[in-house]
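To begin, one chain is listed below as structure tokens, in the form predicted alone.
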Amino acid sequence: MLDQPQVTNGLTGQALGRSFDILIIGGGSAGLTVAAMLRGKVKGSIAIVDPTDTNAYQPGWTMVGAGVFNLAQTIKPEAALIPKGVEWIKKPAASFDPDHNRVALADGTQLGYRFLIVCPGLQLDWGKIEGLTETIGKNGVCSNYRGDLAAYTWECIKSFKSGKMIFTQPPMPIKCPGAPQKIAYLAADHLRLTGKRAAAEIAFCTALPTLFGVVPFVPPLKAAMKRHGIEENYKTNLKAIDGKAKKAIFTVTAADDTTSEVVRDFDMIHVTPPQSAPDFLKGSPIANAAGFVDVDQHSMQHLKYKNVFSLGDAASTPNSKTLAALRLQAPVVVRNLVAAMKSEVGTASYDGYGSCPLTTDYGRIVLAEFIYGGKVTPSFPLDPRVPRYSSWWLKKDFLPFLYWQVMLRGIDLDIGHRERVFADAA
């Protein structure tokens, strides 16, 4: 058990007009690594933001609500994992100031840095698409991307009798793209083991034109659509949903990019919210026009404020938003970052890796690996495009512990990756 950090709140202390050498703006998954790296190669004091209780294994979400894991699995207290000599303040951040190295807090505090790391994730709107948030969690509505909602959605797939299941995808950016098409296979082989399949009409509904963004994992996630019977749906976006009714709205897009809507009927619906850098973040001065934070995309360096850093899924990086990459963008943010401390030129590179282990079945996962520019990069000998149980157990047993154990701790564990190319990809 790491030791219990300092806590600053409005019961126990203020913050008013304290400065700190470096400021981490977010507590979650990117947060924490950082944190946890930087304890010991730095002197100096070091914060983390962060109004939350708990921290959240999110790749669980998905094994939680196919049955798998229970949600107690994937959560533990924030308080027992802030390292040692870094202290929390536990409230949310407003806003950023960064000509004059301030970040405001919600109730009006001010905090000073020598450096800045801005790593508060993704926000999921949920009020985006219409009626959502009357309905989810009832009425066959569910959802693995909160998780407090994830168990429901394995109630919806082990109670399913007879009837309409869809599962959507919205356009991008969203937290690890496969995981939309991951709960589909999982409700589809569940029905098949449970002897249900036959009484089940499936559909995937993405707003993109394609299954999976790296080309050559396409073929096996269309075989694996095809051999679960589930119908494929490009260019359909949910608008809105009748829980009630059990009647989802989409935004189909054609050809000629003409649009038109197309109400379905369900039973059982799996929605993926639309996701956007947080509102604090959007419009502010180290924000670039879409509300990420603007840092180049190998260094993670912010391009106009050097003493600005950022990782994970609120950085402009054209990467992939999982957990795979903010790893490999932790010890690259830290490196250039003690660099700068010593007024020196960091030269520690991020190449936009990243992982999504994409699980086709109980027991068999794609593990798709790639950086920037589509390239597949295996860290394993074995062809990745190939459903395999080994990957099933990287993903159900492995994973966490890195999680856990190896990342929040601070140790900086690279596997390794090499590009390989495919004479027969498509």
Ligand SMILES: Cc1cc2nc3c(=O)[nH]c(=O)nc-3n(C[C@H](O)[C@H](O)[C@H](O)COP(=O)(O)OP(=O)(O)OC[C@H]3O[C@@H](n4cnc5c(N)ncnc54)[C@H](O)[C@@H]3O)c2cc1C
The other form holds:
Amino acid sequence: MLDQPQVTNGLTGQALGRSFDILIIGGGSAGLTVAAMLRGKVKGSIAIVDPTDTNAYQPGWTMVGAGVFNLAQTIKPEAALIPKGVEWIKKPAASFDPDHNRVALADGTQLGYRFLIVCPGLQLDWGKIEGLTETIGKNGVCSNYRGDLAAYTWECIKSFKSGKMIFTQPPMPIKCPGAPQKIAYLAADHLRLTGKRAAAEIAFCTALPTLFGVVPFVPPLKAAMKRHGIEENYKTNLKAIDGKAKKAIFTVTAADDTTSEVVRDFDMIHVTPPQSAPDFLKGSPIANAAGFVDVDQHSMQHLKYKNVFSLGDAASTPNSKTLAALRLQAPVVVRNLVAAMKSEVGTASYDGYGSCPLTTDYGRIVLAEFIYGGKVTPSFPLDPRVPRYSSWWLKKDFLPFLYWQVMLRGIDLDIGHRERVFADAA
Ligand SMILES: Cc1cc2nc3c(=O)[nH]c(=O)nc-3n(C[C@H](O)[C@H](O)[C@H](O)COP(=O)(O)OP(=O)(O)OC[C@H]3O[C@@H](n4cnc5c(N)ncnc54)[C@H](O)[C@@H]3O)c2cc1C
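Next block: the form predicted in complex with this ligand, after the form predicted alone:
Next comes the full complex, and the chain you just saw is listed first.
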């Protein structure tokens, strides 16, 4: 360990606290995974900075919102997940000083490092939708983007009798861009299974011009929308919400780029909040213009500060922000960081892999897997565009196991994925 005496940084005047060989900012899915992998590969000191009490398997929140999982199944105490031998500093980080290899915590403590891994995830900007913070979690306004609110989603769906349901999607970036539509399908399917479908009008309102960013998956998803009788509204961005009056105001952009305001009544609305890089990262020396950690999209190494790496939702890589992505980013970070520790150039390369299990029905999933460039790269030989029970099993039973028992134990399990081209793709 590089424990150093208290020294003073001439620039900030703040005393330098302790130093670590590897300092990890953010002990969420990415931070815990990469720490567990590093533990077996490096001898030096490793610390995770994160103020949280718990870690969540967030992909499970879609299933919580649909009544398949309960919330407790998706959450564990952070203390139980910090890998052995890794120190946990239970405080928020506040700023970066990469020219002096330092990170300042919110309480003013300065930590030094030889290598830094930055993975504080995405910030949920609830406040960007007028009226949302006042009404979220009541008045039929729910969201799977926070665990407790996902439990409320299920309350809303379960108790829905008749009327209007709306599901919204904000502009990118968001984590798991498929999640806003997954819960729309499941809500429609639940109403069908309970004989209430005819009493509901369901609308999906997305700020985006398309249903999904990887083109071959658009037709099967449009078919699911049609099958469930869900009205599709594109370039329709939630701007404000009045929970008590049960009204949602959208900005709609027309083909000629003119905009108008449309007010929709609802009995239940599932809101996906706008998202961005965490405020303490935005504008820092390690961030790009959009506020994300400015790394090479293949090596996950910072473009300017070669002892800085990033992965997960806070990285600037142009992949879909998913757990599946960081599962394959983590071993790349580890290999390239270990090489950098030996003053070698790492050759591990991330190909942009991401995955989105789209729950088109209870018991059926379109398993979208893809890499940079929108190329479809399934892990299995079946046509991934077809909704299947096997993929539902994967999401419900296997992937949570993969997270808690494999990823968070630092085991690099990659069954491989291969590009497939579909002649009949749109
Ligand atoms: C509803 C929903 C459905 C999803 N479905 C899927 C899916 O089906 N498949 C899939 O692959 N992915 C899915 N995802 C996305 C996936 O969960 C995320 O991509 C993944 O969790 C990102 O991991 P991360 O470590 O980057 O961020 P997080 O896991 O969010 O962790 C960030 C950590 O940083 C910490 N932090 C924040 N600020 C600071 C600070 N100032 N100082 C120190 N620490 C800080 C936080 O406390 C947190 O522990 C879904 C997400 C949601 C919300």
